[in-house]
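Form predicted on its own, single chain, as structure tokens, below.
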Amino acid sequence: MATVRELLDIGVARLRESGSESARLDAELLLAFALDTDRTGVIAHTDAPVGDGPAARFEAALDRRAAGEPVAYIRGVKEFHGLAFGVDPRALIPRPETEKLVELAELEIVRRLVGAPRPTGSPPLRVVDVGVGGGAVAVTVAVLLRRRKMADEVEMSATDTSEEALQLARENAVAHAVGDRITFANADLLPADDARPWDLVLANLPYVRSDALPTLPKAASFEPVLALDGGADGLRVIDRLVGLLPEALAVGGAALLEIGGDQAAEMRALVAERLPGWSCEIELDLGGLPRVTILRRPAR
């Protein structure tokens, strides 16, 4: 019966020999999810021995592994700001660098809500995560206003054009708590309705340019393109929704928009042409990148 060590030394080994850029971590996982613990339990008993069972799933993981598929979708599961979400391939694989966008938008709507005095009986604030994939900003934010006891207060929304992508945002809803408090609509970009203006407009929509696409790494070719392809420019999908702004955007609302490290001129170009006079800021992610823009129409 072989060791968690001799297991993971096979396992890195073998992930090493197919190109995986992060052997020890993904075998660590793997290992993990193979003996239904975590990556610490894997790395505090090296010299457990490990069943036929377990051992066997981790073989079969390896295989799709080495394969080239994310160890999330193998997992099926994804830590994202502290929460885990269910991912698979109908949906994109929640990045680190999205946690900025949920830090910045969490802040709007605390600024909003405590920074300046509401009148009583104001409405709640409405807030859409467009193009919401699997969840992870919509659930994410939800489940942080419920935390600070605000949740009545935002009225959240979220779109998708994959019916199967917003399936699996409402399980992720639902496995959260919040299932009751995001209103889940397929529709491209912004939900028709007759309502009054969103207040915040969220948005993490596809950014990489169509001839990047065959550089990405194997992992990537497992997920939605359509979740990927942003068009020659990268931003064909975000200019469609910059120009709905003028007539979705309330007076003094903000648009938070995710990019590609590279496209910050590019960004700031389409917003000088389509939406003059707004203000446009560009926030970093924690590698330095620019990774969200921050638009803000008058007010009045």
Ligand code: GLN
The other form holds:
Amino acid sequence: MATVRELLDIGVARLRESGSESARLDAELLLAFALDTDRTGVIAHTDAPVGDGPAARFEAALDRRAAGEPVAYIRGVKEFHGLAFGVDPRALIPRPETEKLVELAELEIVRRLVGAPRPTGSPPLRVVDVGVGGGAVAVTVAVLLRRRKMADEVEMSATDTSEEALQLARENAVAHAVGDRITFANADLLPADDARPWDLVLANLPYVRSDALPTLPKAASFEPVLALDGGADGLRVIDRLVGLLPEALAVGGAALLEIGGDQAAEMRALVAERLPGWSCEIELDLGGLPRVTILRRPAR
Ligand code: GLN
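So the form predicted on its own is up there; where is the form predicted together with glutamine (GLN)?
Below, the chain from earlier opens the complete complex, with every other chain and molecule after it.
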């Protein structure tokens, strides 16, 4: 019977050969998956023997990874902001940089709820996650609000044009016990039938330039192109949402929009043209790249 170390060495070599840039991490995660344990369990027990069943499962997982499939789709799970999300080709895999969007959203909500005195009986804040995908942003924000005991003060909606993505997002919401806290709607950007303005619009929309799609890592070709393709300049979908904001945002409202690390200047230009007089801040992600645009309506 092979040991954990022996299987890992085989896996790392195999994945390196196939061009993976994170061969060791991938192999550790996939062996942990095959053994029904976590990565720590693998690293801490390198001398342990591995049975034929898990060894075969590992072999099959290596085959899929070597063919380019993302580790997250093979495992069926991806950690995001400390939560485990179910993932599959119905939606984009949550990226670590999107945690910045979640943190800023939490800050905006808390500031509104506790930073300024709210008259008793104030209506709940209205928050919408546009292009919810598999639900990482909306579900994480809902979980953070529940932890802060603020869930009742926020009304959260989420939209997507993909019915499949919405289904996955609902599954993740239920798995994290916030299924009754988020109203999901199949809609192109904002929900169609809702006239009331939003206090907060959150969005991680597709923003990859169409001509850059073939340059993404092979793993991205397993993800829905709808979730990545931002048109000729990458900002076509974001531009449509920005155009809706004057109508859609409440007084004092804000929109938090994820962008590509190289899109800050284009984003500022787009906002200056579309929303003259609005404030536009761009926050950096953990990698130091421009990542989240915060748009605020000017005070009247
Ligand atoms: N950050 C993702 C990538 O580069 C793109 C996500 C998106 O378009 N919203 O793969």
